[in-house]
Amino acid sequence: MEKNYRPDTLCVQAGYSPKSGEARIPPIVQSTTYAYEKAQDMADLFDLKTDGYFYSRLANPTVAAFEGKVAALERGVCAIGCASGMSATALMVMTVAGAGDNVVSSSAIYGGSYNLFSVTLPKLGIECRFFDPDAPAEEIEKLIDGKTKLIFTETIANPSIVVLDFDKFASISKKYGVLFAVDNTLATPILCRPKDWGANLVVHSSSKYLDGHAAALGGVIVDLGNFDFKNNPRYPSFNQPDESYHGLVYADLPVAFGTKCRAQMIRDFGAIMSPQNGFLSYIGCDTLALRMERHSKNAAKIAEYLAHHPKIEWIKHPSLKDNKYYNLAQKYLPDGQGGMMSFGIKGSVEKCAQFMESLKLITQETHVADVRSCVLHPASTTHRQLSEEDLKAAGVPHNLVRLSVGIENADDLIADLEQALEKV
């Protein structure tokens, strides 16, 4: 696929090119295994000497089509389809970090990611050090030491709607020679390409905007191919022979991170995307560019309406000119700021519940970023396990309502919000 095609063309065309007489869209290869006539052909696959498929726990043709599409959109050299966004984040970290290592992460991230970093990874000996994404670079740099393997952030934070200052973190990453990883779920490569701003790795929950229909659980890791592991003392596992692959040295390969992630993490944890979900995600991604334009326009209109409503205490969407992150959004997200926003209902937490239960068109869901509009109260759901201190650090006050604006008619959505607010 031509590399200089624009994102809307890549959404439709990238990832799969049929040969003469083959299916126009990738077929669902619902098979665990693959047959070969020659023993050496299989041996070469197991030694990573040739590309191909030998067991769907490591790679599958249908999933590969989706991986190729996302890699093209993010301008990466490799993508790995995972069972979920959470498994993608976990496998990304474990590809580079082990017991005794640490990662530094923004505190303003999705609640599931926060729990992974603060609760589960420490049980495996991987420490996480959290920072305020708005903190000055000097303060964040104090968290980095010789065992730091990753800086983790979100392009648009869920649900605090913090917009990432890419230049600040790219500068820190280069200064210390540490990987810069970005969760680009809420922006997608249509609105922002982290590689253009210095990121090295991208992760997505593909169940959100990428597929758009909320019918397929999945995640994806993208190796952007712009980090040099060769002789980097911070990453000895990339420069030492992997005895489980006959002494293979990953830093010597054209695709170092992506190969190590698949060869070790996907192999041993088995959290690969299913063929069915790979297919659904592939065809959903066809309309990504069109959907992101509509999501962004709808959200901007609704944010303006809510900003002037007397029962709304505050609202966060980067399209608003008085938003703290407006200038950053104009720099990094000039073509639209997505459909996610958060706002505070005046009064008690009970007012939030009363408002959400009064909605008729917009539904309550533990989900975001598909074609249907939905709301959630994060403090009592996705961020329920966080302490009061952690909630504050994550930018999640108790009156925060998260609204994911879909692609319905914006005036119909505003009418639904209006009638629900009247009952608060």
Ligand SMILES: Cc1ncc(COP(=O)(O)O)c(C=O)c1O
The other form holds:
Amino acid sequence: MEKNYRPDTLCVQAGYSPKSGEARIPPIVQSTTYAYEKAQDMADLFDLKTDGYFYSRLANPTVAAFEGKVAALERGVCAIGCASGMSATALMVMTVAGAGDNVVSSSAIYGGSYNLFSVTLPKLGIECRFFDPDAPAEEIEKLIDGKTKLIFTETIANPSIVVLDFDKFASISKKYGVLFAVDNTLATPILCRPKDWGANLVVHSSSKYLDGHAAALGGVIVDLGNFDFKNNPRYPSFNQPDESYHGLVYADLPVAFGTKCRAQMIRDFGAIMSPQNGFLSYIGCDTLALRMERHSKNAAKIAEYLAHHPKIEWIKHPSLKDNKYYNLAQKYLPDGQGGMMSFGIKGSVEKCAQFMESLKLITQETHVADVRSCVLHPASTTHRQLSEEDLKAAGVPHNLVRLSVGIENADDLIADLEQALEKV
Ligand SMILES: Cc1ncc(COP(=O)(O)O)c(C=O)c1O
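For comparison with the form predicted on its own, produce the structure of the form predicted together with the ligand.
In what comes next, the whole complex appears, and the chain from above leads the way.
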């Protein structure tokens, strides 16, 4: 696939090119294994000398079509489809960090990722040090030491809608020779390509906009191919032979991170995307560019409406001129700021429930970022395990309602919000 195609063309065409007489869209290869005639052909696959398939826990042709499409969209060198967004984040971190290491992460991230970093990874000996993404660089730098393997951030944070200041993190990453990883779920490569702003790794919950239809759970890790592991003392596991893989030295390979991630993490944890979900996510991405345009337009119109509503205490959407992140959004998300917003309803927390239960078209869901609009009250659901202090750090006040704006008609959505706010 021609590298210079624009994102909307890549959405439709990248990842799969049929040969004469083959299916036009990727077939669902629902097979755990693959047959070979020559023993040497299989041996070459095991030695990573040739590309191909031998067992679907490591790679599968349908999932590969989806991986190819996302890699092209993010301008990466390799993508790895995972069972979920959470497994993608966990495996990405574990590819570089082990017991005794640490990662530094924005505190304004998805609640599940926060839990992974603050509770589960420490049980494996991986410490996580959180920072306020708006803090000055010097403060964030204080958290980095010789054992820091990764800086973790979100382009548009869920649910606090903080827009990432990429330049700040890219310069910290360069200064310390440490990987800069971005969860690009809520922006997608249509609205922002982290590689253009110095990121080295991207992770997605493809269960969200990439699939777009709330049909397929999945995640994807993208190696952007722009980090030099060679001779970097921070990453001995890339520079020393991997005895579990015939003494391979990952830093010597053209695709260092992606190969290590698949050869070690996918092999040992097995959290790969299923062929069925690979297929759904692949065809879901066909319309990603169109959908992101509509999500963004709808959200901007609704944000403007809510900003002037007397029952709304505050509203956060980066399209609004008085939003704290307006200037960053104009720089990093100039073509649209996505469909996610949050707002606070005036009065007690009970008013949030009253409002949400009165909605007729917009449904209450844990999900976000698909074609149908939905709302959620994070403090009593996704973030309920967080303490008062952690909620504050994650930018989630008690009266926050998260609204994921879909691609319905914006005026129908506004009418639904209007009638529900009347009942509060
Ligand atoms: C920004 C972000 N990252 C990661 C995840 C985790 O993804 P999944 O639910 O696919 O495991 C989510 C889920 O909502 C998310 O919003």
